[in-house]
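Single chain ahead, written as structure tokens, the form predicted alone.
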Amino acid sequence: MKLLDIGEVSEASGLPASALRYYEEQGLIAPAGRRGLRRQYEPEVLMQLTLISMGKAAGFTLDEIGSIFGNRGRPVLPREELHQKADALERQMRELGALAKAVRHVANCQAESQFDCQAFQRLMRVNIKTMQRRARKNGGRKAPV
């Protein structure tokens, strides 16, 4: 079997190896051995880091991603847990989406100001709503920015 060195795996992830190193650290992979100085990596890391790039994007965190991998053999995807964040993400679609909508219509509106635009004044009331079940379900906590 050909090992992949850091670079070759880099380039061929698109991460820089600082990003490779890092995730090392954090236990999500593992070289299997050295050249010199350079980290070698078996060719299944790549699935690893696709692994790791889809959870990013999906919201997951480091850490529940780094569970995932825990076992140190084929990965194990927590079916529950995927299932939430899949409804999660089509939530946040939908929000994205009605947002979009509303800030186009805002775009070409063609009152004198923005703010004399009733559908605008309807999208910062709907925000505020927003906002405030947010802060409720967090339970006080200020969201993340």
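Positions refer to the first chain, counted from 1. What you see is a predicted model, and the numbers here were worked out from it, not measured in a lab. We call the rigid core the largest set of C-alpha positions that still match within 1.5 Å between the two forms. Compared with the form predicted together with the DNA:
- Residue displacement note: Q92 has its CA displaced by at least 2 Å between the two forms (rigid core superposed).
- A30 shows a C-alpha shift below 2 Å between the two forms [criterion: core-superposed Cα displacement of 2 Å].
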The other form holds:
Protein chains: 2
Amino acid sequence: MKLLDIGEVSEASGLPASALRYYEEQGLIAPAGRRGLRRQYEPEVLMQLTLISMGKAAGFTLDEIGSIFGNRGRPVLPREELHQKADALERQMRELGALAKAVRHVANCQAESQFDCQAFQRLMRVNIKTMQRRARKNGGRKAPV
Amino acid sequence: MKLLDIGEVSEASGLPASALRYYEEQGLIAPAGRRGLRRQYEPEVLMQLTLISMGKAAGFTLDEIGSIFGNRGRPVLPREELHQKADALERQMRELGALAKAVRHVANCQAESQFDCQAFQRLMRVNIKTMQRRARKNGGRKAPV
DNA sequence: CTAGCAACTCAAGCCGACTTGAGGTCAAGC
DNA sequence: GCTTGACCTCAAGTCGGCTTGAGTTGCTAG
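Got the form predicted alone; could you also share the form predicted together with the DNA?
Whole complex next, starting from this chain.
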């Protein structure tokens, strides 16, 4: 199987080479070897990068991503924790849906201010609650994800 | 209607007072007035903060959030752009779902490495494509959201 | 053989989103 | 009338995630 130069990986993934080197420094990816100075990647790395991008989009830090999809696809966390992460993701997904709804509503609503609109208020109500639940749990620091 | 001290807003929202001042500096919220030096907030601000939190969870910058739910609930962007934002959110929601599935799979899968697992590979395949589409469009910089 | 060019390293810089700390203000309760 | 505690301002610091720049190395084509 043909190995890829960093430039090719960059091209294929859309990530700048500097980011790839940075991911390596953080232990998220690794080249199969070198040819001279140059890193040579297995095509598999593209899948890893997809995972990383998805994880980032979901608000994980690189560190967290590393612990979910650890060294070359072997997860570092125990099953139970992984399921918790998945639960969190699904919750977050629902929140995203709520936000999409809210934005959609804002686009169509005639009210002077959203805060005058009954429908909008209903959309928000439930989320104020989940937000407060979350806040109570972690003292308002950093998204638990 | 009773006005709230920053401490009360902080308590109710779970956000530290320093963050509230920062949001004010960025033009996202504003107190109804002051009593002496102290900011006095209308309860309405809690709804705005919910919106902000949701927006952040969805990966928007504070700046972007400001342009969606502009000055006191009157959106700054035209309808069309708001719908585009909503579309993007729904896309992102689906990606999040895919990630949840992937994590769930990793938790259960017996394969040595995820990259040896057929089911996992299928899960990823589609996302590599969307990732590449996105990359081609923006040169790999900053999430388009 | 040598010129190019892509890649390399390492240190420093940058941006967003806050936090922290030092030093100041003020209304409320004793 | 004084202390206390919540709040204030402003400057500086922090952290994550990269980017930028200067100076170096080494495969490849002419």
